[in-house]
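In structure tokens, one chain follows: the form predicted alone.
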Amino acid sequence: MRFDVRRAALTLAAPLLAIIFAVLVTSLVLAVAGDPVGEVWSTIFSKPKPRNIVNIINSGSVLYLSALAVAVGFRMNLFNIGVDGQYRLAAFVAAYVAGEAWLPGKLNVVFSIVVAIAVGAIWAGIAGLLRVTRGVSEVISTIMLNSIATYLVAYLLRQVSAKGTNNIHTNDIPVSSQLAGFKIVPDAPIAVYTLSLLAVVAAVFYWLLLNRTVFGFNLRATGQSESAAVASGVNVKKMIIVSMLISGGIAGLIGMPLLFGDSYNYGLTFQTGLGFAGIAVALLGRNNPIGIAFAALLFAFLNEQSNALQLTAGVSNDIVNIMQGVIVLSVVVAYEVVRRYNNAAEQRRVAAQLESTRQPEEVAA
């Protein structure tokens, strides 16, 4: 039990160190700029109002899906930097399909979600295929695919939107397919997205896949040592393609809560940048489904609370972006420091056990 407590404390130490360091660096930046440090932190860490709580939950669920999509690749040492393009293309196609209403009511929602998963998986699969057939780094290919997806969506959006208007978007989703959400926060004028539940489903899927399947074991083994995985008979090329397909499929879900719970169409104002934010959240959460949940809620909390900075403290909310960036940079260092401390502590513990067993033997001799 003592060992478990120590290990849990060490697991929490790295992200906590990163957050503390980020607060110190951000405070230094504020002080140098002549901004009120205390007022900024009192605003950010003030008690959120009911509306803010709902926004934090909604934003956190979307960031969670984004981070899971990234984490699948990270567990195999694959860097799927293309989550942003995958979810945007998937959201556009799903919005177009939902707007056409080929199926009635909630069947339209289910069909659109399946389409989004397929589109995200196919777009990510291109990078996986290039990796195994041509040896193209998935970092380079996914970044290029992000750019292609951006321009492809922009082109297609102009083709399907109504002519003669500056408000460019797909057809609105029929009312019968719109999801009202859950009124779970008292006194909040808005609701939690119904499809925030996709984050829960994806989390269970991710945990079961990694910890209760042969594929998950092979994925983790390949991530730790590709040569050892090959020696044990793992088809690494197949693992790469399947992992990218799964990562892209989860990425396809990112825009669904927003689409069916808020915007009801895909247009110029549809939220972007979620894929890159997911990288930071996955790093902070250490690719663990529970850790990612805390990291997603932290980032969502900071984003939501920073909206009031301009009014209350006269400070741009971009300061939160600085803080999040410092967290990402420092978390890697913090994990390495904790890892080395843990290894040294483990060596001391083993040495103490060996010494304790050696002494009775020496006395008997």
Given for the second form:
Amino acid sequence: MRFDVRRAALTLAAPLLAIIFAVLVTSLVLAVAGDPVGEVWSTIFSKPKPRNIVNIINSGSVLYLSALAVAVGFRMNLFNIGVDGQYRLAAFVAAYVAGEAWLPGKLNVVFSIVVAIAVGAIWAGIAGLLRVTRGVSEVISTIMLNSIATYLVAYLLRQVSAKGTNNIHTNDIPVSSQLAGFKIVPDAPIAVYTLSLLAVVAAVFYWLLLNRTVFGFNLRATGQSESAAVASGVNVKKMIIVSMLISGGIAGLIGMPLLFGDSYNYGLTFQTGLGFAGIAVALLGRNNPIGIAFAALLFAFLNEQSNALQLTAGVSNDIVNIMQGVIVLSVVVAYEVVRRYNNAAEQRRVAAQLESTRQPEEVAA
Amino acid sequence: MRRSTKFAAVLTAGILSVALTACGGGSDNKNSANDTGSSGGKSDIKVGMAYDIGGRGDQSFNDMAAAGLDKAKSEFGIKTSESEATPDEAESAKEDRLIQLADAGYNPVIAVGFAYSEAVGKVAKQYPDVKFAIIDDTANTDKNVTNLVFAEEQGSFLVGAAAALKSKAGHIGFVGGVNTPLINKFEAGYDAGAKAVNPSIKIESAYLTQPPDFTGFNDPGKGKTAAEGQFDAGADVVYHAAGGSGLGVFQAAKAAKGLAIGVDSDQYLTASADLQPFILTSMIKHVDVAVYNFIKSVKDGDPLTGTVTFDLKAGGVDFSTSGGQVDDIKSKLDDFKKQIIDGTIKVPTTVK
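Having seen the form predicted alone, the form predicted together with the partner chain:
Time for the whole complex; same chain goes first.
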């Protein structure tokens, strides 16, 4: 695929147009509901305070991990909808392990992260195993596993938590294993999670895996055409299992920045729904490690800036969900339009070339 | 990517439907945010309220808190500002909500629900001059945090006794919204009250969802299915501690010609006429009183501090008599009430 200026411009134009379109649709919704359109946008697009910037980076990195977990599946044409259950189960188990503090200080952190990766991978692996052995669609099985994870974590949480409080949680991680974070934003009273770095590590891993390994090549090949991959000797069953394990392993990381940088335990108020947000972010970012980074930051920005809406504009911050939904939908539609346009252009170009190579022969004849 | 195109459409439809329903519930904010009190006396106190998911209009817990705020507003002429939690939000969003209120000069700031437990703990330390109150949580011990909690088990004991006295089959049921320690308290008191009347009574128990899925507080369909199951199993009185899902329990009671017991507010008064005959009583949890009393104490310059428990003795929990269905057993219930207040009966807070 050679570099093509027009092609690159089209790729960038799609998300930009999608955002503009989403702003228009959202404005329409606000206007119909009789809400103050101007105040909503001036709140959302106001300059974030230092504290908000830190929050955007933090939740952006968490969303990034979630989207990456989803993207690994997408590239293989696998829909791991179970990222949500995988990260919650992994975060719970890791929080329990870290809270028990079997290892000292930073070793405890490393060990807990490894446990989280393993738990996420195993939970996703179940869906992979069901797919290759019994032909169960991973969409169905991962949704089911999400539900099972909810029950399992709720049950286990009740078993391990101290009684007598309404907000039950695992034991707090010992202070020596809590991570202070990076004070990289001046004047912000809070710090960027230390484990935001996991997002960077995962991004490099994802890029190397897909673009620089045989496995990555096979994964992309299988995703684009399973029959062609089989014909060229790819073991698709093995690919499915391994992809699900990797996807689940990355999913296991999602809760780690929150766990070691903010909550220090897993309780009833641990953030939920990140796995589903990751699906939208992965779609928006086109499964590209850089695209996902922009998408994650955009979603984090919108979430953070909408917090003040209820107080400044008297509008529920759920309005931002409409905007995010429209962005994802219109981006996907735009990409599809661009793809078809490019296909048609390619066909015309090839046809024209064939035409021009044939003509001299005809002339000669 | 083509499969993902279809998938994106489904996903977006889902997001939109969630967002639209949420907007429907949130539209009330517009009227209440940034309003200034017009009637009653004048006070320069500005009260910030941070609701849990559902906010105003949830026909339950949040609405009770809002009722207390409204009462204080009309009596004292205070300024108020309100904001509510959204599903799946980050912990930092809860902190932000409290910080925004504190930054805008709202003092006191009241957090509705134990979901704010950690957020209040963090923000209270950053704003030592702002008074915070949190409902249903005792985790924070900072000087500027007041914990407003209830003896739900005591009120539930009384409606449990009422259920046992009214049950012809000797078989009753309990429907909890979400399986959390808070709702377990309702069940524990209910069981104890029923067994105090009839030690051999059979009690069905169901929870609609498991945390962190808190939809069990706002899903009448689930409430109906669970209650139907209990009526089918032979129960004839069902108590719900399930917030907005309770409507389904009332509907199931009507269909089975059984009885249902409401929660939080006197639900006989808010139910439609066709459901009223099937509502035996309600376990009232006076979140409104707690909010009102707290604001009043701040206004009077002598704020409530530490952990304040609203129990039977303080009138924080009670059973309702609207509809007259418990008139014949009221003396027995009042007797239990007296024994709980004087300590003769100790009501458990956890289910065995």
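Computed from a prediction, not measured in an experiment: that's the story for all the values here. Note that the rigid core is defined as the largest set of C-alphas that superpose within 1.5 Å between two forms. Positions refer to the first chain, counted from 1.
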K47: Cα shift of 2 Å or greater between these two forms (core-aligned): no
C-alpha positional change at E346 between these two forms - rigid core reference, Å: 4.1
